[in-house]
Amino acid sequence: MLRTKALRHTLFILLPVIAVAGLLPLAYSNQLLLFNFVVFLTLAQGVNILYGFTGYLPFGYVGFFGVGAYGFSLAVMHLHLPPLAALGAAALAAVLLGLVLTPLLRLSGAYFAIANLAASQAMFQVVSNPNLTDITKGPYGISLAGVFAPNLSYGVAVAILALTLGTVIYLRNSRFGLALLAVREDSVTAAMAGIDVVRTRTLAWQLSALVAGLIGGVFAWYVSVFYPETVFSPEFSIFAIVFALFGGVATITGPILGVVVLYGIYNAIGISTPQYFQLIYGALIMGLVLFLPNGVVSLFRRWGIDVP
């Protein structure tokens, strides 16, 4: 039964999303816009893995993204690794940071969110330190012009999005995902039922960090020139969280809907007329909190439409 559901979700969600993301650049010339969509789709699903399945709200999620970008950059600049191998360094940097910050999982609610945000800002201060200019280039930014390859890096970003969606599909249809949801709802009862609470939370935390680190590395590869405040901007965390919450967490399609609707609105009116975007954006979020606290997906379910 679970395998059948997983296969159905793969065929009707993952494959169409990846096909659209992969083929749309052939018909649409603004590849940067499409790349940003892929980045936020991936980050929103990364937040979904952590918050949707464990209940931990990561305000500092951008820390993993930024560390992944710098892990990739340092591997290219100092180790002279090819880009695809340097992505391994990006993933490793994010996972190691996740291990270091694992004690934060002892916190909960606002305490975890604030501590996580503080940790991301601490990493920003480290990489932008002028005393580390020889290593991280400090506040003066990174230039990776020698490996600039927008078409290849875009394709790799789509592949990472596919792996991330596959992970969420697995969580939605596996015993491990059910164990995570049980821990989220009541950790004491879950522990009494034989679930290793610490292990399940830590694995979800590391999966979420890995996703952000990989897409952060690809972001550095794609843009090739960036500053610390670019890849450690809190906007990445805020947007990813809002997109996931708007669509509905602990689902597969919820974060996708959130990115398509909200980031679509942002690109339609947010750049040219930001004052109207802020008004519409605020109204949408207020309406969501008041009437759809479980996201847009819950509205479809009220209508009897089964949205995974």
Contents of the next structure:
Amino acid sequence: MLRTKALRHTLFILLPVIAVAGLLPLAYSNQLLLFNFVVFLTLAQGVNILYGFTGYLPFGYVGFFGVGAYGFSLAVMHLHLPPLAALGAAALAAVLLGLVLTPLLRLSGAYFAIANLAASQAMFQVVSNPNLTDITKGPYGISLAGVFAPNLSYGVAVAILALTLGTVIYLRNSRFGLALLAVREDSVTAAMAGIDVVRTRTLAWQLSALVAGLIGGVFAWYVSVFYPETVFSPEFSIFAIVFALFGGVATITGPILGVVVLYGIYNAIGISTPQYFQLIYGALIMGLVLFLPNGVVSLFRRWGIDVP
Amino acid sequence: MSPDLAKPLLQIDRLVKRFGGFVALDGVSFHVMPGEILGLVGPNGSGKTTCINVISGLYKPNGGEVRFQGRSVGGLASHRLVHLGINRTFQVPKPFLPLTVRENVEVAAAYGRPAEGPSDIEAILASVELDGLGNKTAAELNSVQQKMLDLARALATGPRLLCVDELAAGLNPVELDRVAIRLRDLARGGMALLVVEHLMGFIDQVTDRVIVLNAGREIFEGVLAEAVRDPQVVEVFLGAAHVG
Ligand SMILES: Nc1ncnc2c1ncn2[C@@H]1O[C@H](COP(=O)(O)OP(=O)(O)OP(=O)(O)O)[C@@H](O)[C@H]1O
Ligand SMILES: [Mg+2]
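Go ahead and give the structure of the form predicted together with the partner chain, now that the form predicted on its own is out.
Below is the whole assembly, all chains and molecules, this chain first.
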């Protein structure tokens, strides 16, 4: 039964999303905008993996994205790796950061969120430190003109989105996903169900780190020129969180809905006044956590419509 | 004591548990045989739940030993104890509320017994009278049903030792009878049970033997009929009654 459900979710959610994301550039000329949609679809699902399935709200989620971007860039600049191999370095950087930050999982609620935010700021400070200019180019930013390949990197971003969606579909339809939800609900009872609480949480944490690191790496590749404050901007964390929360976490479709609606609105009217949107979205996060913790899709559930 | 051929499944030896300066368990010793139901009674705050918490790995002991099947297991992580065959119910159960009743049991069956085959989830649900409620979420259950779900969760892991913490509280007489029969059935199948309970009628009905705890020390070991004639036990229970 779980398997047929997973197949249904793959056929009716993953494939259409990937088809649209993959084919839209042929019909619509603003590829950068589409690329940003793909990035946020991936990041929102990454937040979903962590917050939806473990209850940890990663306000410093951008840290993984940023070290992914730098892992990719350093591998290209210093090791002269081809871009696809350099994505491996992006993944590695994010997973290593995840490993270093694993002790944060001992903190709960707001303490975790704040510590995670501080950690991402610390990574930004390290990377943009002028003393490291030889390695990271410090505050002067990265230029990877040699590997610039917008079409290919766009395609790879879509592939990473597909992998991410596949991961969330797996979590929604597997015993491992069930175990994660059990730990999120009550870690003591979960342990007495035989679940290794620490290991289970750490796995979800690393999965969400990996997703952000990979898409961060492909972001560096796609834009090719960026500053440290670009890829460590708190806006990435805030947007990814608000999109995931708005649609509804621990679902497959919720974060997709959140990105399409809120990032759509942002692009339609917000670009000229981005500072207001940061404010509005910040307030929206609080409102959602307090009043609609399970997002818009939970309203559908209340009306008896089961949304995957 | 009569020489038993079988070895104890659980052997607690001079167990100590402190919370800061407060001594909740002050050198408690007892054992449980396979197929035996041992009652653990005592006034509020005497350390009954703490004892189960240490046995099930929620707390590390500060002294003494917990032996399970001859092996020292004190301080092991809960999930590892579950895999060895120890489980418990909670005085205040906290099931996985958004999950369905079936999922609650399924996850325990999947993670609680890696060595053995899958347990029959429908049969377990039926045995605690939750059949027909499998597709409801745990949040929709009343408190008695949540207690039964907690028992089902524990049973799904195939325990050899089951600690039951005030399962009977809040049950009506009919439900009490059913649960008593259910626990006796489990023991007849070879499972060892440690039953914490305030309802003496229930204790009388299900246990083979009781331990009486007071302020973290055991003050009596034997059958309930003798316990109620023991002056120290009577004193403790009357004293407790005076206070509250
Ligand atoms: N985590 C804890 N931290 C501090 N003190 C604790 C903790 N757990 C239990 N205690 C204390 O240890 C003593 C024994 O508590 P315990 O819950 O084991 O009693 P009990 O015999 O189960 O009582 P009841 O019949 O009311 O359930 C109590 O005084 C309690 O306040
Ligand atoms: Mg108690």
